[in-house]
Structures are given as C-alpha cells and as structure tokens.
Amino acid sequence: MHTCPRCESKKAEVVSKSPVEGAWEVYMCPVCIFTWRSIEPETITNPEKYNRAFKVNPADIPFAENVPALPAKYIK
C-alpha cells in the first residue's frame, strides 16, 4: 500500500507498471480516485509537499456535489 498525496489515505495501490522493468508505476487511491505516477515530482508524490489547495478530506467526499460517475467497467 502507498499513501495518497491528495487525501493521505494509506490504501493507494499500484494499478499499472512500465513495460520496462522498474521504469515507473501508476498508483490509484480508492478513497479520492487520485492517480499518479512514481516518476512525478515530489510536489505530486509526497503528501507533505502536495499543494494544500488541492488536498481532499476523505470525510468531505460523500458531500461533494459534482462527483462524476464511474464507468460501469470500474464498478465491482
């Protein structure tokens, strides 16, 4: 598990890997649906350096008014 830079959930997981071994990984947070690559700058990958203006409080997510629907293929 990885820590999400946006909501600081500890539930983010690897969803894709580079075809070149070890070049990069893509992570996704199931709490706030944020995705990022391992090769992004620390201002994206490090929760402590992520821009506070874009942080999300997981407790606020259920009350968000404009949350786009997930495509059916992502709903389990």
Contents of the next structure:
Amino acid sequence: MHTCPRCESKKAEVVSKSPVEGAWEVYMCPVCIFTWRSIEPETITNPEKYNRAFKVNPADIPFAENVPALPAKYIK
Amino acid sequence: MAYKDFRDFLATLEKEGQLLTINDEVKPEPDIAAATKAMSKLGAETPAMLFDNIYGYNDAKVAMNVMGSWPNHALMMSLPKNTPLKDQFFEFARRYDQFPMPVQREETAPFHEVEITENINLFDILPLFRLNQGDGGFYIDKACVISRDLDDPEHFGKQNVGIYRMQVKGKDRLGIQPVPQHDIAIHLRQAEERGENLPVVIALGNEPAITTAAATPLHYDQSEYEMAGAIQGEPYRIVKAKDSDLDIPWGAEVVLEGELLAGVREFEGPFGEFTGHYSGGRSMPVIKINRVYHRQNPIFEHLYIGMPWTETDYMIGINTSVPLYQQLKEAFPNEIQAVNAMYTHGLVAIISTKRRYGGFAKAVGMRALTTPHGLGYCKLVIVVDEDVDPFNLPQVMWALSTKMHPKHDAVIIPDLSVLALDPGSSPSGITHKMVLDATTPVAPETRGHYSQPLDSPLNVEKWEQRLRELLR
Ligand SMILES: [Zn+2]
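Could you give the coordinates for the form predicted in complex with the partner chain, as opposed to the form predicted alone above?
To see the whole picture, the full complex is given below, headed by that same chain.
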C-alpha cells in the first residue's frame, strides 16, 4: 500500500511495473483514482508537495456532479 | 490516395521530412509531453515525433504531434506539404461534398495478430504517461470510440465514431467524457433507459482520414466512415468486432473491445483541455474492457493537449470551418466566401462574405450562431468583406480597425448556449455572444468614408507570381 499524493488515502496499489526490471512502478489510488509513476517529479509523487489547487478531499467525491446526468431509475 | 494504415502515413511523413525520430532515451514523464508541447511552440510547420527509446520499456514506440502542423494536415489529404491553408480549406470543402463514399468491408485486419482476453492490463499493454501536471492520471485522447444506436442498430450512419477523452482507471477500466451534446451520449442514454450496457470499441493508432472525420461535426445520422472515404477519395476499410456488431478501422494499431457500464458514474479528472484550462472533478461513465487486440510491436499514438495551439487545433481547424461554411452557404449561397472557425474549436469564427444591402453581414453572423456547431461555439463571430482572407489574421485586424464602428457594428445577444467547457460561461454552458461586423457599410447604410478604397498598382498579381518563381 502507498499513500496517494492527491487525496492522501493509504490505499494506493501497484498497477504496473516497468518491463525493464526496477526502472519504475505505477500506482493507482482506489479512492480518488489518481494514478502516478514512481519516478515522476516530487510535485506529483509527494503528498506534501502536490499542488494544493489539485488536492482532492475524499469526503467531496460522492458529491461530484454526474456528467451526463443519470436517468431517474438509477438514482437511489 | 488513401493511406492504408497508421504506419503508411508515418512512412510518408518521414519521406517528406515531417517525422522526427527521437532515439535518445526519454522519461515517460515529463519528457514526452514536454517535448511535444515544445514542438508546438516552434511554429505551424513542425514534424511529427516518434519516441523509440523510453526509460523502463524494452521496445515501446510513441508517436506524437502526428497531425500537429499545416504540412502534416496537407499530407493527410495527400496534397503537397506546402499547400496554403486557404487552399487546404477549399480542397477539404470539395471532398466534404463527395460524402457519402461507401465503405469497403474486410474479414481480417493486421490488429488481429495479437489477441488478449485474460488478465488484461492496459497499463502493461500501452506505454501510458501523464500529459499535464494537474491531470488526474494517464489518458487516451486521440482514439476512435465506436458505438451504435440501440433503437436503430441497422442504421450504418447512426453508428458513431468519435474522439473522447478517456482516463485509464484500472487494468481493464476506462473513464470516458461523453458530453450530453455528443452522439455517444445519445447511445448511452438509450442503453441506460433499457438498463443494458452499451457495447463500444476503441481503436488507437489510425491513419488520419478517420481521425479527421471523427473530429468533424457531422449530423447524427451521417457516417464518419463514409466521410473518411470522402476525405481520402477512396472507400474506407473496416472490419467487424468480435463481441458486437461494431465496425472497426482496418488499419488500427491497437483495438479495445468493451462496454459502457449502464448506471455507473465515477470520479474523473481533472484533465487539461483544448480550452487551455483543466476540467474535471465530476463523475463520469466507465468502460470495462473485455478484449484487446494489437499489431506486433504496436505504435502508441498519443496527443498532447493544452494551451493552444497544439495538435488538436490543427486536427479540428479546417474540419470545423468547412461544415460551418457549408451550412452558411445553404442560407446564402451567392455571398459566403470562406469561414475560419479555427480558434478554440470555433469559439471565435471569422466569416468572409459579400453584402447584398445594409445589415446583411450582421444577419450572416447571426445565422452562424444558429448552425449546429454554432449552438455550442461561435461566442464571437467576426464578419469581413469578400476581399479579406479570413485565414490571414493581419487582414482581419485591418478590417476590424478600419471598418468596424463600435456603436453600430458590435451586437451582443444575451444568454445563449455554449459548451460547458468554456471557462468563461456562467452558469456553465450559458454565455452572451457577440457579432462584430467588420464589413464596409453598403446602402442604405451610408455612414463612414469608404468611397475611396485603396487599389493596387497595375499588375501586382503578375509580379507576385514572378517573384515567387524568382525566390523558389
Ligand atoms: Zn487518492
């Protein structure tokens, strides 16, 4: 498990490893679906340095607008 | 002459000096996106780029900026690469009128070489990478997405081929942005009303005619495949999918078969868009991939999108301008000369027209607002005289600076529809629109001092031709 730089959940997992062994790994966060590569700049990989304007609060995710809108039968 | 597949087009670009191969090792991020953005800054005649030495990969190849310049756009139509922009516009308009060109069906395709149905992992199959720093993940943004009308599945024209942004959200999972105005949103709506998933096919790495047709605003029942045939002047080749009745571009490098999941919305984005702004943080539909095919050692074609101009703007410049031109000509066949709707997909459009009487140019501008494309774009329409080339911005600026009177020639219409991605719209999807009449007043509009327009010395055109030859 890895910490998501964007929403800071601790649940991110490895989804891919470089074909050349040991070069990099790709992680994905199941909470905010952020995806990143281990060798990206720190402004992407480090939760402390991730651009504040693009941070995601997990509590906001369920309230994101549906685009396109869902037909009535799917709305609980 | 048609290109048989993506590789055939790349070979032509190389032969014409319009393909730069980067053999030096690059990192997936930020190098590939940075190099592509930098290439866009070098002008309007830049080459495509092929990266074949990417850190961490053994034999991945990534093609960028494939149609990111006017020479490459000319070569898309098999025209000489130095064909002037206005000539490309008129040639595209001529071919657009050849629609529909029947398709050619094939039984097998090169992408059948490798087929994967178990343990699909898109992150392993495609050399994916981030484009812009605020992007929520790795995207696919130049692929053809194919779907059918569920209420009229036999109607070939209602099968849609479109280009949508897709976020890779899992090993076999994509998020997709079908804006309500897009044709695929109609298909998704039908599927969700029935409670069924919508079969879709995604084709990556195509020759450029289908990419151009897929990015052309066509009517709902017009086939992009029949338009691609018209653009390339030969029947377009397609092959059937295995899991559905969908038709696939024969020459694709990689094909994903799957289904749009009915009733599912999931957090998506942000993604840097063609408006030069990010959009995202909304919940969007999801595609589950069930089958992947690809050629041996596939080339991954990707598109950098960001602050204009980038490849997108070359890709949707002429093919946005021509439908607007044709629709305006339906209303005013003898007056409309040319249309340049190349700025941010036509949020700004420039129309060159003759005038029959005072007020006519404003009517032309208003008509543009009510064309199908105008309903979502054309926030600013500039109308110029027939002798002003709308593709020549210094000439357009001259017309604005000398012909336009703000009191009489600036018309603002409040609260019209616009695409929701327009960052200035408020609420999202609503904006005022403006027509600027930069044509010379004609009777009964008699204001201004326009009776002595400058002519040129005799024989300027002859000299122009002679000088071109001398300078060759
Ligand atoms: Zn997260």
